[in-house]
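Single chain ahead, by itself, as structure tokens, in the form predicted on its own.
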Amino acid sequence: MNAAPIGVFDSGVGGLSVLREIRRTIPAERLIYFADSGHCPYGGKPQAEIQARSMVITENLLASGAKLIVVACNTATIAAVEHLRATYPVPFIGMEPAVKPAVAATRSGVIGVLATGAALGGQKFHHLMRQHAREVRMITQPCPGLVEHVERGDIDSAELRALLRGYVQPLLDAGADVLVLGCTHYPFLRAVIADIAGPQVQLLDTGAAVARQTQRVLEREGLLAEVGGGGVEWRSSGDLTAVQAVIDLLWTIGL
């Protein structure tokens, strides 16, 4: 089982922040990266079909030998990671909005989280919010459109930049000097919301945070790859060709 890949999945190609970070961390691992982009985006879409499109994504990666799987997508998380974990045999590792480290790095005691809807409304982020952010002034903005954005490649547009400022300014206004980049599709606008916030507002996501887990969990399960570099394999449910064009394009992109 060492030399089995791990899957990867989000609802389109944001979850490449998070697989970014897995390559890195623990570089000799094969990885399968499947984009559902066929039926992106997943904020707004009911718990039942979000949980019904995890399972067929992660039977497919079972049925290519993943040894484990990373929910790379806040919104599937709170939606289908537990529902996995109690269906399937092999360790999930989901994602969790920065909150504890954001709580941390704040000086002005306001936080801004910018999130899917179906994410910030998730019991999930509720029960980080009442662990750690009892202390501070915690800002949520729900950014509709973002995702779509990013999946057709749109990263530094002047409509996006129009967007973007419209979701953090209102944050800045309110003093927040930290944001919480809550969907895996955020980090690669992390440029422009940088351009946005200036430089005294720092900027969070869990891309490396996931990663240092899934190493955590793959040497407790005694599952680390042993020898050898690893690679990539690309699925999607939408038309692959456009996705991989997505694709190089991120992949190209410093966090």
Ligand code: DGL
The other form holds:
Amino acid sequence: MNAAPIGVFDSGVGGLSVLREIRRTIPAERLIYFADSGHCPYGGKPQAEIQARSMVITENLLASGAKLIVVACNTATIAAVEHLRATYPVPFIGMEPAVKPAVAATRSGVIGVLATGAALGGQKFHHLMRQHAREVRMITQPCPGLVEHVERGDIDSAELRALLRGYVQPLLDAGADVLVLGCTHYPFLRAVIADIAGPQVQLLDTGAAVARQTQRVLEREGLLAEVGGGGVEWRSSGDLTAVQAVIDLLWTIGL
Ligand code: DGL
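With the form predicted on its own in hand, show me what the form predicted in complex with the named molecule looks like.
Then the entire complex follows, led off by the chain already shown.
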């Protein structure tokens, strides 16, 4: 069982921002990455549809013997992780937007949360917001269109910059000094967001924390791979050749 792979999935290539951290943290593990490119983006889809896709992908990964599954997508975590945990016998690691660290980091008392509409509309996210509502002013910003740019491998065009400015500027104008990157695609836009926001604004994501949590759960369950060089197997519900070109690009850039 310890030599079995870890399954990691996202609506597309965004989960690579998490996969990279998992590779760094537990390099001996074999990984299968499933990009649901044929159904991307999830951000505007109803919860039932995201749940159904998450189940199809989980079953694909379990059929390959996955010992643990990382839902490397905030939207799918919010829509489906409880349901997955109640349905399948393996441990699931989900994403949680970096709201807690943002609350600890802000000096202005205003934080901005960038995420998909479906993630921000989910109950799980509302619960997280309620927990911190008294400590800070939290402004949420849905960002339609960003995922599509990253899926095309566009992480720095003039069109993308204009779109991002429209999302980020109102948060800065409201006094936000911390921005939560609440979608796993957005760490690939970190350089452009930092350019727009300036050096005094912190950008937080949770890829590294999720990788550490994955390691902790494997340890606790006695499932850590003891030997082996790891490696990643790529899968997609879309055109894997086209997706692979974007994967190759994103895999090599620094986050
Ligand atoms: N990477 C997904 C997330 O973290 C993107 C969702 C989408 O496909 O819209 O929310």
